[in-house]
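In structure tokens, one chain follows: the form predicted on its own.
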Amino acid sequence: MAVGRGSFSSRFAAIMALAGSAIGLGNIWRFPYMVGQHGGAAFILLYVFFCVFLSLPVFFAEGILGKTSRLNPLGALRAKAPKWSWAGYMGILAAFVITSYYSVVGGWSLDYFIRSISRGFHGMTMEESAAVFHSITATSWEVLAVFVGFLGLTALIVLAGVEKGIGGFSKVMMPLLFVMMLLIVVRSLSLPGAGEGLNYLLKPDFSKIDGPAIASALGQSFFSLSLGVGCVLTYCSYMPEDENLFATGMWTALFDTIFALLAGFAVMPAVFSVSGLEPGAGPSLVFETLPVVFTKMGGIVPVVFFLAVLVAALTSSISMFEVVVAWLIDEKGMRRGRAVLLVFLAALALGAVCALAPKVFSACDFATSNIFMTLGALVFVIVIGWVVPKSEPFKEFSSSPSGARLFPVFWFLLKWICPIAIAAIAVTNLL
């Protein structure tokens, strides 16, 4: 092993990892929007089977692969499939751009938790916080102070290492950012209007489960996991050797979706109790709606709720950076100081570009959404469907009896069900 590569301590800090990987924004803003353009209860039933059976496959297919190497993507496919490993620089390459372009984001959750802290949103309309997230975006020293301040941390923790650094992060805020989300639910289900909000998300409208709907269940599930990059791979290359990868799967899965749904019951019935607001999609919920719903409910509603923001923001970017830092250590040798700093000044540059330039921005994410992650976790599930013994996974699963008794379920739909899913994504985002 690497020098300075290091593993987790725990199954408990394995599983706090991988799910803040997978919790991320798209959580808070985009799956309770879905839900409701898409028959509320009836979408999160498909979801939750589109999770189930496409997306904890090929979480199985992708934590395999890192497991079993103890590698980064690139070292893994060169070790299990040679003739595939051009996939692993696609992958160290897609979560490069994904940690330059997502830390943009990040600093908008950063700079409104700071100004949440300051009450700069006390007594807002909606017209004067559109403007503010505008002003934000707007004014380049501000957009690039907290873009630096946001990878500026996420470096930091990176830096102290998987077990202290990655894991010890994880451990302490991945509770905290599900009591945090909890306590939001408690305040926004008991504000005047709130029943309006559940209606939304739970009122079973199975006449909207169309074609649309049902490629958003689909890739809003694939999405939720972070697969198809690498994080998957190179987390799970830090667990124990003895780790049980089924338990560990099922608990990142379970956590994962629950969150989504605490998000959804956060979000929708505050927004339906103040008049006038309806749920819109992307960063303008939380960047401009939302700082007006929740600083209505006074307190440090605000503040708590962007907190929860900026951690989710924040594990999710670690994960992506560590890809690129474990390529380093494990391909060229580096030593972890020196691959930390190297990363964070080439996402430096790269960032700085996508946050002067929303082109730019734009073209980054829609190569790494709708190319190198589809792409990324179609060669993951050949290679481990198709290429690899059938001994290997078999191996991982049977160290649980449950276990044991799906794989059969999980290979078949590893082998047939899941390329076809990912193409039909694929194809769906390129349309």
Second form
Amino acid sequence: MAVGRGSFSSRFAAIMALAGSAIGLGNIWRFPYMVGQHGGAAFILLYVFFCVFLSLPVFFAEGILGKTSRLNPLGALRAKAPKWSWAGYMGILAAFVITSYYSVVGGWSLDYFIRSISRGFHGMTMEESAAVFHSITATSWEVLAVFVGFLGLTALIVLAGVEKGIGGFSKVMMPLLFVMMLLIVVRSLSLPGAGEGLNYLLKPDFSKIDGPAIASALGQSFFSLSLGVGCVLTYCSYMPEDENLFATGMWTALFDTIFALLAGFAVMPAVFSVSGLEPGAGPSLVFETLPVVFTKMGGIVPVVFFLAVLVAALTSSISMFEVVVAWLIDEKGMRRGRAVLLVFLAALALGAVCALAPKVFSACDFATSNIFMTLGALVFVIVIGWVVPKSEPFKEFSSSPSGARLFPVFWFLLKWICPIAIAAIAVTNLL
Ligand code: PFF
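Starting from the form predicted on its own shown above, please give the structure in the form predicted in complex with 4-fluoro-L-phenylalanine.
Full complex below, order starting with the chain above.
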């Protein structure tokens, strides 16, 4: 093991860190909207189906690679399947690119958190709120300042190391994040007219399950579990040796799905009750509609909500940042301090371009979520399913009785279903 690699102090820390990576902006701004758009409960069922039958096996494949090699994505692939090590470089590059543009959005959440404390949205109409968002993203100095602030926070947590920094932050902040979200859900559901929002989210409409709905459910379950770029691999390389990977994966997927649903219950009833509007997607939902909605709910609701968005974004960005840092430590023999500084400076350069040039931002988002993540996931399942001896994954599963019982199912999915399904998605995305 490389000197100074570090490890999580406990199983709880490992699960919270993995859940922290999984739970992020994807849960808060993409999931609720997609559910409403694509058939409510029908979409949720589809999403859970993909999580269980495709994403979880990929999670385990990545986790096994990391846990058994105790290395970064490149080192792990080089040790286990040298022919596939190019995918390690791809994962590290993808993690770096996502860190850069994700931190731009992270910066917006920092900006909104600060504004919510200073009651900057008070009494605003929807048009005024949209104008504020556009002026923030158009004012270069502000968007750059909050981006640098967010990236700096990410770097500081990673600098503090795996145990104290990443593990310590996740152990404290993740439970707090759940409590914050629960508070908003309770407040949101108690509003008059909240039922309409619930209806939008939950009414099952199987006629809406078409090609785009299936592609969205699958893409979202990959993005949400942070698969394909080596985050899961890197975090699992820090897990205590005797830790049960099967249980860790199940808990992570469960927390991620519960949180996505909670976010939906927090957001949609409030949007319908206060504005009576069709909810927008992505940035416009979180940064234009919600400030107006939550400010009308009054009290500390907006502050709590934007703090939750900020924490969710931070625990995800540290996981991507750490992938690159782990590579520099393991493969280039760098000390953590130097590695963090280097990644910070490089991400500063690419992120600044993303912050100021929306086209570059979209290109980075498209390339990573549609191409790199899918290809990375494909390589991870091929390596575990076809290259390494079956005894390696079996050993990881058999450390728990339920894992041992479910191993044949996992093995079948991993060896046959996942490669075919993921290759089909990769081809569709490339066309
Ligand atoms: N899972 C995170 C979210 O849902 O927001 C995003 C993410 C984190 C994607 C880490 C990819 C990644 F490597």
